[in-house]
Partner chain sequence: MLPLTRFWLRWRRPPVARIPGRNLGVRKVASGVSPPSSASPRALNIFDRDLKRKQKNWAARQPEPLKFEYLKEEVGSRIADRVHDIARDFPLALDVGCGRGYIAQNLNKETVGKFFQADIAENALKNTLETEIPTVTVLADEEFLPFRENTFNLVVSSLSLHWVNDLPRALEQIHYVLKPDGVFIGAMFGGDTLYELRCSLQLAETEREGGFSPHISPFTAVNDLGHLLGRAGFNTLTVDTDEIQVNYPGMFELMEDLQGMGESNCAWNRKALLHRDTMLAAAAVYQEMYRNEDGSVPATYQIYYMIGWKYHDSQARPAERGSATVSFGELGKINLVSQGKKSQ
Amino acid sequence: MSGNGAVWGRVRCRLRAFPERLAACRAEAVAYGRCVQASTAPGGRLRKDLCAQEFEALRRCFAAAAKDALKGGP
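May I have this chain by itself in the form predicted on its own?
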């Protein structure tokens, strides 16, 4: 069971870093949020892949931010 402490330590570290990574992807997160909000507003229709382009941009940004963090970047 002592090995679990190391795993949970890494998980906690990643969770603590999440707000910084989200801040690095602010524009992409805002664009995705606006797309989802617009499609769920009265008269809007949320359906699969409606905001796929915005989501993919956000996913790419998160991946790049995580990769930079692993390299020791900002």
Contents of the next structure:
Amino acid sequence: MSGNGAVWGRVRCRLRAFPERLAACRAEAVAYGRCVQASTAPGGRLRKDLCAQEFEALRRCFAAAAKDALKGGP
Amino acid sequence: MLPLTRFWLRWRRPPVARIPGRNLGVRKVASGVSPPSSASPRALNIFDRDLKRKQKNWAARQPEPLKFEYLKEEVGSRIADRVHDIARDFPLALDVGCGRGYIAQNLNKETVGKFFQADIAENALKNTLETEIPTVTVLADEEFLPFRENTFNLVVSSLSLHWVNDLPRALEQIHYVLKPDGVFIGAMFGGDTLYELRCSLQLAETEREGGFSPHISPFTAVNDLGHLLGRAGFNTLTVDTDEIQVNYPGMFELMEDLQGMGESNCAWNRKALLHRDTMLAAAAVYQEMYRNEDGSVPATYQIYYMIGWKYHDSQARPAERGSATVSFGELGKINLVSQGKKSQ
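The form predicted in complex with its partner chain, contrasted with the form predicted on its own above:
The next block holds the full complex; its first chain is the one shown before.
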């Protein structure tokens, strides 16, 4: 928040669009969440990239939602 | 090494001494004498107080501060309820870490004669809410109260002590400025606050990055709170917990609200960066693990309310051993005795 706050404003704008994009990817988010939650059950062990596939799907959907939002905009 | 120590001590002087006289219209109070039990040489330094002041100033400068301060409003009104519950009026009261003054808003002139409001953020003090009680605003840090001993009948503090570095010392200072038979009523966040956010971030960071760092600041446990109050010299302690659950559309809205409240993390050990991937993963985990039926996600705020009194001769004390006149075995006969009296 130094200077005129231009960079911070841009980043914050991008961040504000996250909830909409996440709402567009409900299925992938649920799949990823279930995978992580399953690892917290007794006997499961959470390690890096345990749910990498689900996360890749979520990230692709997220990026696609961003492109759609850009196209659909003015 | 001696010159270095002297420099360190000077840096720790209360911020009140450094305010230029021209601004704010707040009364400059001379630095009080510090209490005999000062901070240990190895005082804890968990939070960056300078950053916290900047964050609170930023939050108070928002165009719509009331949009974010619903929690402080609610807890402020609950503390005012507790003040009203005490069948007494207080000529002089102090609010430590007042923010925009949510406690004063709910009190009236009969209960409190004059109110001192202290906070580290000057923007918050400039925009205090309307109240009918005459107030004096003071720019002061919770750990370095610039008041003399035995000044106040009542000290209140709402949701600001969880950012204090040396909590024992802050409580001792509060005890110091209280008059004998004065009371301290405080509220601070407890251990279970925002546990959903903490867990989601931990799981997501472990899965995405292989390890995790703390993003939620550490809170006091309820047992420790009782010990701290006792150590500070308070009598007749009461600590009770309350949970407020607020529903948000998602994790990002929760984080934005926390920043708007001025409750962003300012611990020294915080990680400066939160990756976009981790944020996305954490939001997905939060949604899946803690979601309500209508799709919103809850965030729990656990609040500890504490009441402590400063010792005075008039206060009730435990009776001497062996001075009992009635035995516990006769407890069961109390109803019969009172019924007998009524029928007479």
